[in-house]
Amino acid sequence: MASTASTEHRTDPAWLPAAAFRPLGARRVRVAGDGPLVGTVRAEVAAAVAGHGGALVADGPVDLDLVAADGDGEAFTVERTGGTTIVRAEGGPGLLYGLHHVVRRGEAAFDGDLPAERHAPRRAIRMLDHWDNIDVDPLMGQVERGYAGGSIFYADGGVRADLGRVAAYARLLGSIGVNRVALNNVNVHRTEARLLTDLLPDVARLAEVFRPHGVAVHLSVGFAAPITLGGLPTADPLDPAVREWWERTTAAVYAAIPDFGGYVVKADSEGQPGPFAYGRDHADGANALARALEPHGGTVFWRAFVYDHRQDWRDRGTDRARAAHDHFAPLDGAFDDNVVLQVKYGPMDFQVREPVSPVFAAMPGTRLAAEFQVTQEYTGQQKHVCHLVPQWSEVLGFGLRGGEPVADLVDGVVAVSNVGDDEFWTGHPLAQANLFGFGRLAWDDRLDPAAVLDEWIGLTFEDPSVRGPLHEVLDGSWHTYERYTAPLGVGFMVNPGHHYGPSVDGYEYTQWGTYHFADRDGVGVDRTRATGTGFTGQYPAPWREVYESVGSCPDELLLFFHHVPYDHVLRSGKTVVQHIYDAHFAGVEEVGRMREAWATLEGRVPAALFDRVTALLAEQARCATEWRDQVNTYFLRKSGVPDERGRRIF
């Protein structure tokens, strides 16, 4: 991360400590161009060369020439010729991204000749959503699904007086190419709702901090704001008074923040108000806000996470996985051009393994964004190492419609942020790799996750000998977490409410629609067209046929799509129940090896960081063991089938 200075324990948001800028220190650098972001680049270079023998110069021979055209272009070209590295950017944002590209390359950026290479983001929308509350929620704390302390934005009932950490965070986002940030929880509480009105001057303060790094701010707004804030008797999106209220309120926002990005809306989901109350659909609701934003260039991010959260567990015909497609696919083409439908990457809820959402293939006439969760709600809550960049890469590269990868079906990539006021920013220091990796993958989904992780390691740790052990800990950690938790795509075997740790039947008889239907004969959810909920029919060919058949369904998703007997044989040659036993034992063993690899780094990483990760790996080992024992015992008792290897199952 782009920090203002390195510290003894690297508790800055630190994948760009001062050491990362060392290749610039003794060099002559020219920065040419105008505008706020060019000014940011100039300040970064001046700080990097100060006291290190280099210089920021206006003319003459240079080692690094940074040149920006007028405008807001994000692309840049890099070449090295005649002993000079040249970055030509298509605008101020491009120059900022070009500078950080040079920093990531380090000394290699100044070695030999390099033919001109053009770099441009693959997606225009690269956004982080904060689920931060101004006040502390009695159930969720200050940051809903936050595992790294309180909000970096809010304290004492308002926006923080000292925005120094926010400035460091803005600098961080600029370094990885994130260009939008939503400042508050999608579940908008009473105080956060006022960010749209009387607390707007404080939003303008935050926007001022993000602006120099090319990041536009957004607000999550409540659909019922015309009632709760405006005093109107209705929030009907087709009511002229409601539309006028949104137009007037939005104009006031842009008067205070001319480069405001727009709104994020969660409507008709999990108790949040929405257009259904007025007999309207989601296009009606989204377009009402879009038309208020359109004259100002703003965007509505309308979340597709809409489902019946009061299901009857006895009813196998209702399927939460179907909900987003059922609600939104019929509305394809009905949304205004400045509406982006924000779709979770899977049809359920950020599970460690689930299929890609069929909504991405079903709405070619609608702007879409894929939503991920950097904060690890269902993947260890930043107490467990779980490097998620490989998962996101797999989703974005999945050939869903006619072989087109998901990345080519969406306009943007959005994720729930994982930072807080913890001294290590993400609680688990190694969880910073997920935040860094999200930004890099959002910029270019074709990047190799292992190479991205290597970038993060190289920028964060000065001792190159740490690379091997860190790759041992992180590279396979997503699959390790999957092995000791929910098997074969079944999902949701977590403690209700807080979602940490195992509870195999925790959600099995609840209203939330997250079931595994394990009985004495088998396990899994029948989502086929032939005998189940019909969810497989929401996919285009060939996936509807692939998922429909037990014989062709990928093993890692088998229990998501099918209810099968315990003696069903997987492609590995193992039965389902033996796979469950083996995977859970293997997962715990792999955590043990992760601990051994990390232990070799004592004395090679800062002591405070070493101690924090050591303690968290001990908790991961404890929790993984609990997962193994509860899940294996559950399925031994359900199936009556013993472990063929005779290991202890309680």
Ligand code: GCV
Contents of the next structure:
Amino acid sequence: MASTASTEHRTDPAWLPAAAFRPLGARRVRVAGDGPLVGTVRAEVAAAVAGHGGALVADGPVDLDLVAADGDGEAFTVERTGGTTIVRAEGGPGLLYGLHHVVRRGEAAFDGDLPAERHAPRRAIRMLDHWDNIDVDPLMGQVERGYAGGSIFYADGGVRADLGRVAAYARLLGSIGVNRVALNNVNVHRTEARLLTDLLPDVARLAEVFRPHGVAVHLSVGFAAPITLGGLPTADPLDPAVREWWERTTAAVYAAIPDFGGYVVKADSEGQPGPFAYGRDHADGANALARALEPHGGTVFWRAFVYDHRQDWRDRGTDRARAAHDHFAPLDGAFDDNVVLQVKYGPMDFQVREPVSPVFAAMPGTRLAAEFQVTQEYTGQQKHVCHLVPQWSEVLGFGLRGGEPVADLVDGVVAVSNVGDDEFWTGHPLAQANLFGFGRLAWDDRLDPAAVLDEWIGLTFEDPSVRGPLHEVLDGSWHTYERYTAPLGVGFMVNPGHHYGPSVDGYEYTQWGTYHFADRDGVGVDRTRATGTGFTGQYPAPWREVYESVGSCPDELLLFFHHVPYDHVLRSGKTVVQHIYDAHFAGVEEVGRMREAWATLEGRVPAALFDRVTALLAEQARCATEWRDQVNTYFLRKSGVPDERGRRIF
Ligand code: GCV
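How about the form predicted in complex with the ligand, since we already have the form predicted alone?
Now the complete complex, all chains and molecules, led by this one.
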């Protein structure tokens, strides 16, 4: 790991790259400007030069000149001339981001001349949502879909007394440009609901820890809070007493936390209350909260993840993939300006492969945010290496409407965080790269995922020789995971409930709307307009035609859009069933190669980290083998078609 004594880092926040802040060495640095974030930069610089022969100076010749204009501007310009690297920031946050730009560039930032380059985030909203609870659920644990231990925020029935890890986390987020955090689960339970009212002083303590790093805090709130917390008989968003309750409650939040970011709301979804109970629509619901936040500059993040989770599997007319578009597209233009509709990247639920959600193209009159999962619910639960930055990059770069990438259709990028109180912060130490990469991509979606990974490696590990093997382990790991799990975009096939490991028919006869429809002749979901659910019709041209036709649908999404016979020939030239066999054998072989590459790092990374990853790779190999054998056996038995290469299937 970065810095010197690796053992120091075992329980220390320094496992995360931000805490590594490469020392600035024997350099003379000037920091000019006012405001709290400039103060943070000053403290960072003082720490980065201390003990290295450098100095924080007020004037005279300097190696690094960090100058902030007044205000909240996030952009900065960097140039190097006459032996001085100069960062001119358009405000306090820009200075923090400029400092970290220099830190990431390392020695290269102090080499030769550099013409002025302006850096600005591609979007204002760069957010991490936590699905943390205060209480511990016997089945789900403390963090819903969390795979890194308990919450970093809460312990013993309240906000932690010691917020040391939160401070290190906030520092990391500031260093990668994340500027908003939601502190509690979108499924708002009884205790957590009180964060909005009597536990507010503790939320204010958390806000104090995030503030110096430019990160605003948010709360997930229940739509029925006027009833459950306020004692009102209704939560009808058009009821004056309900509106007044939200206004009063929100004013109290801002009195305690003047820079509070706003609310996150999961309504009418998976049992959470919402406006439907009162015959109102989601714009009515979102706007009621938006109007309470508006005088204070706050935002409502209203989730579009609304679908029927009590579907009858016999009902072929209902298609969960259609739900978000069906519910929300007709409301385009009806949301207030301080509402951001938070849309999962795909129409289903964070699968390893889904088409991009058509909602991004359907609501030009609404502010949108794309939602990703850094936590690896369906992608190996931080037991498997699954480097997701290439997936997010592909989604954000996808030309959905008139060639316009998703990145240009959204105002924000949001993801569910993956940290916990685990020794390595993220369960799998290499999952830290996903957290880091999310922030970098949220700042600029055009960054190359491999280059971002390289930054993470450079900030995290001392020994430059680890780069090659780490790229071998991580670069292709998303596709590897895709190969050994559910094939060709069909999704799920996981064990119900906890979602880890294979169960091909686990969700086939359930209420959740996640089916693959395999029979003896074929597999896949017919979502065409011609003969299926009509989901393809939610896309703009050309995608509505590309996806509609078996001939033009990309292989990796074929079974998402079509039900095809096993001998259907893919664009790759293979039959569907042979592809399934080949991909699953290949996926397991790739995990074997990942293990070999990792093994070469013994002695070059800290021993505890080496051991943890080694053990998890063994589990990944076991689980991938199980996936391979269950999926291949299932399709051999269903289809009766032997593997043309005669490999062992059971
Ligand atoms: C927080 C999936 C997860 C749920 C999660 C939900 C959501 O269904 O399995 O745990 O709930 O998504 O995004 O709201």
